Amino acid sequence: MRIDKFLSNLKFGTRKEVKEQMKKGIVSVNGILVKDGSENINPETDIVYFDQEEIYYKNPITLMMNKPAGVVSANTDAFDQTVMDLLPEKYQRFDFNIAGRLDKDTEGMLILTTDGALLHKIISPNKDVYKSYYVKLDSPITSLKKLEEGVTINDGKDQPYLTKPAYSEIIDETTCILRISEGKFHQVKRMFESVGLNVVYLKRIAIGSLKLDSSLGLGEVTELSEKDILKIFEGI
């Protein structure tokens, strides 16, 4: 790849912006300085230096986030702060996609990561990956069978919609864990209200099989090995 193209997709700047800052002898590969922005490199091998800061790379990453309430699941947002604002400084140069939301208040797992294909994977509704969540609710809890049934919810655009059957554990009188396949706007809180139950706190603990890494602290970050990654599909 050309390293001016290189430096670009990365955000240091334009191609011309790229050109013209090299050639003021910022940047090096592997410890020689280059100003030739058409100069060819191999970014998975070749150490690649910025005005003196190292350039982390790698294609694709995915990661794995502990979201913490008050914080939106969008790349952008004119008045809240957003899951791309937590990311550490070294993967804020990359451009991730978010492989299924998680509401303002709600916290727990989120899925980040560069790979378009995975993130189809995790998000197609036919692909019927299961995402689990550890709910508590203002009320006692008497039956959660009308749930593993299938309940009509508004959608996100206020239509009627049969959610499709659910799998659910009852922990205490209050406290339960929450499996689904879909990801319709707000549907576990639409799912409790359906039955007379609110939610007063939400979290997201696993997708697929791949739990939420207990070491993580809210609004933290870790990569996801091809075996981590495999988790999330094991048993469709």
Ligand code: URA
Given for the second form:
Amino acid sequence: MRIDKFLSNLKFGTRKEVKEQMKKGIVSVNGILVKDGSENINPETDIVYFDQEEIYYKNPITLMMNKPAGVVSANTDAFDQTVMDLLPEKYQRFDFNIAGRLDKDTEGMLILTTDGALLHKIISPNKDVYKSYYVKLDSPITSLKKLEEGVTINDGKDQPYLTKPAYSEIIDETTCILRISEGKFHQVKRMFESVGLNVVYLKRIAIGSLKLDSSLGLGEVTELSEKDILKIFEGI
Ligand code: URA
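Let's compare: the form predicted on its own is above, so bring in the form predicted together with uracil (URA).
And the full complex, kicking off with our chain again.
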């Protein structure tokens, strides 16, 4: 790939701006100064420095974040901090997509990826990727049978929607785990509302059989390996 294109893709400026910068002698490839923007590099193997910053590059990149409450699952927002604002600097130069958003007040596993095909595969409704949520409710749970069989909720566009089969596990009087394969607007909250319960705390703890990494602090990310990614499509 041409180095001016590589640097421009990573938001160092337009191709023209990058070429101008390069003329100043601030870019090196494998320790050798490169002033010509038309030079070709191998982004996967060459070590590129821009103004004394070693450039981190990988394609694609998929991250798991432990999303804290209070930040929005969006690329930009006029008012709130976004999950993208939490990314370490080395990832800020990439264009990540969010594979299944969480509400502002929801915590837990969020997958961010630069891989368009993977994004599609995770969020596609007919792939039935199960998401597991740890749910705390405002009053005691009697039975979750109705939720497992399907309940009618508002789909977020003011249309009634019958939810697909879900799986649940009661932990204590007011806490349970719910596994669903869909992601309608406020789906978990709306499913519980339909049986007269209010969600007071919600955390996504797994996607498929990939569990939230317990070593991740709130707002932290870790890169997923190919093996981790396969787990997304296994189990429920
Ligand atoms: N269901 C919800 O209600 N909120 C979320 O953030 C995720 C699932």
